[in-house]
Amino acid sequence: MGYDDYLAAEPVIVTAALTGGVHGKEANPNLPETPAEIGRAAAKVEAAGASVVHLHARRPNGERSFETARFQEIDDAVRRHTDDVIIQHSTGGTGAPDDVRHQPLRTDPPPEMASLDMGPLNRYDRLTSENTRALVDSLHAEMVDRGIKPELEAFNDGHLNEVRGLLDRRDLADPVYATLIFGPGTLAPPTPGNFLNAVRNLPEGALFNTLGFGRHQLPFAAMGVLFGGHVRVGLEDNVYYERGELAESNARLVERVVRVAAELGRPVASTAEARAILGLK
């Protein structure tokens, strides 16, 4: 994927993360956290432009759950409130034990695709998300089992490293799929020229994602419409709608970066050229 990509003005695939593992409402009211509430989202970013949503499962109480039981709950509400969207679940998680992390992708219907984290990140001072190789090999190996995508959450440059060292070990169903992300402490720095050489890097044949967090998450999303990419928004990711003012929902940050991809002259992709494009069944 490249700048030629643009030129042939390839339809965009656009992802709503829309609501995450860590703040909640106390750093943003309208993030959706209780199955009811992220089903009603699913729907509004859907009618935005929105092919994918990336979902992660809250209890009553607003911390993260990893439940299976969860995620059915949250999934039968997307599925209740919208047409047809792709769900693709998190695995990623800070402390849980490995088996833990494997709850996820055991509902039924399995979502079409799911996270895999590439490596290590910190969090805050004292966590750390160890994402080993033996985890990754066991998560990805029960995504081939249920016919789930895995798509592939590159956090810094050596996870690119990880990426091919996957490539290594195990078979990848093609195309690969890879989300770029950007932002503070472990992840890449948010620098133009430490997007490019993400996209350099990446394994041949390889499509992106681009996820810029906080207020990144706007001109990242741009770079990867004009090289080729594809592209993710939401509140997981960025609570602000511009500085100092809060989102008022996850559908107005899709509705903004599909205005810039149509501006650009990239057709934002339907849910069936999605599936296409990532060669789903």
The other form holds:
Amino acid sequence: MGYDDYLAAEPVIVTAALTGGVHGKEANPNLPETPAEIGRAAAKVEAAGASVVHLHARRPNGERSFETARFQEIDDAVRRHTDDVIIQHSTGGTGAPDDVRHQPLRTDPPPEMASLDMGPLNRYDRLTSENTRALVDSLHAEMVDRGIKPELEAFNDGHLNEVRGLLDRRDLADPVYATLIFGPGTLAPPTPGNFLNAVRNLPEGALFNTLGFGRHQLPFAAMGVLFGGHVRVGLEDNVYYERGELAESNARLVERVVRVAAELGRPVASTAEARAILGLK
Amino acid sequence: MACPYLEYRSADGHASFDHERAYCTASSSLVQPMRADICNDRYDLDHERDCEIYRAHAEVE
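Next block, the form predicted together with its partner chain, ref. the form predicted alone:
Okay, now the whole complex, with that chain kicking things off.
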């Protein structure tokens, strides 16, 4: 993927990361946490142009849940409220045992997509989400068994080596789909140079999604649009609409990036187009 | 065993919530949901080992 894809006005897939699992309503009271809230938010982002919703599960008080049953409640609510959105579950989980990390894959039906974290990520001062190769392989194996498309999350350039390593170890269905992530801490430093470098270091033929944390969400989405990639926005990654102003909703963030893509000349992919681009059945 | 600095509150002075949320009396602030797993020693987590806020306050006391 690259600038030629931008010039060709290829459709851009918009993913909305609705809730996350790190912060919650204490950071932005508009962040959806319950299955009903997430279902309603999914309907609004779908109407705004998102074709994929990236989902985490939470307990009623907002704390993290990895239980299949809680993901099932959320999926049921999303399906009740939406027409045809693509459901993508997170399998991330700092501090959670490996067997727990598999639980989001076991809903009925399974999600069409699931995240696959490509390596270690520091959290706070004393935690690391390890994401060992053994866990990556076991999660990928279960995704294959259940017909789930992996979304390979690369937190930094070293994780692009891990993407290549995964391709060496296992057969991945085409197209490979990787999210390039930029922000503080263990993430790739959010600079245009690092973005271009990450795009150059992708395996041949891989598609990329662009994720900038916090105030980097909009500029990195714009770069993703310009360089032929896809984009992810949402309250999981950024609770503000602009400096000092909390976002009213996930939909507001989606609406804005859809406007940016349109102004730059790339149409937003319909859900059917997104399925075709990603090779989903 | 949960962290001794952990309380569950339905409001923090700025906002109120339908369900009581984790509050850290050491930092005098609501707790991020992910950090609440450390406070509650869930999964493989242990507040005495993994929480820098607990460790700093335990040292002072």
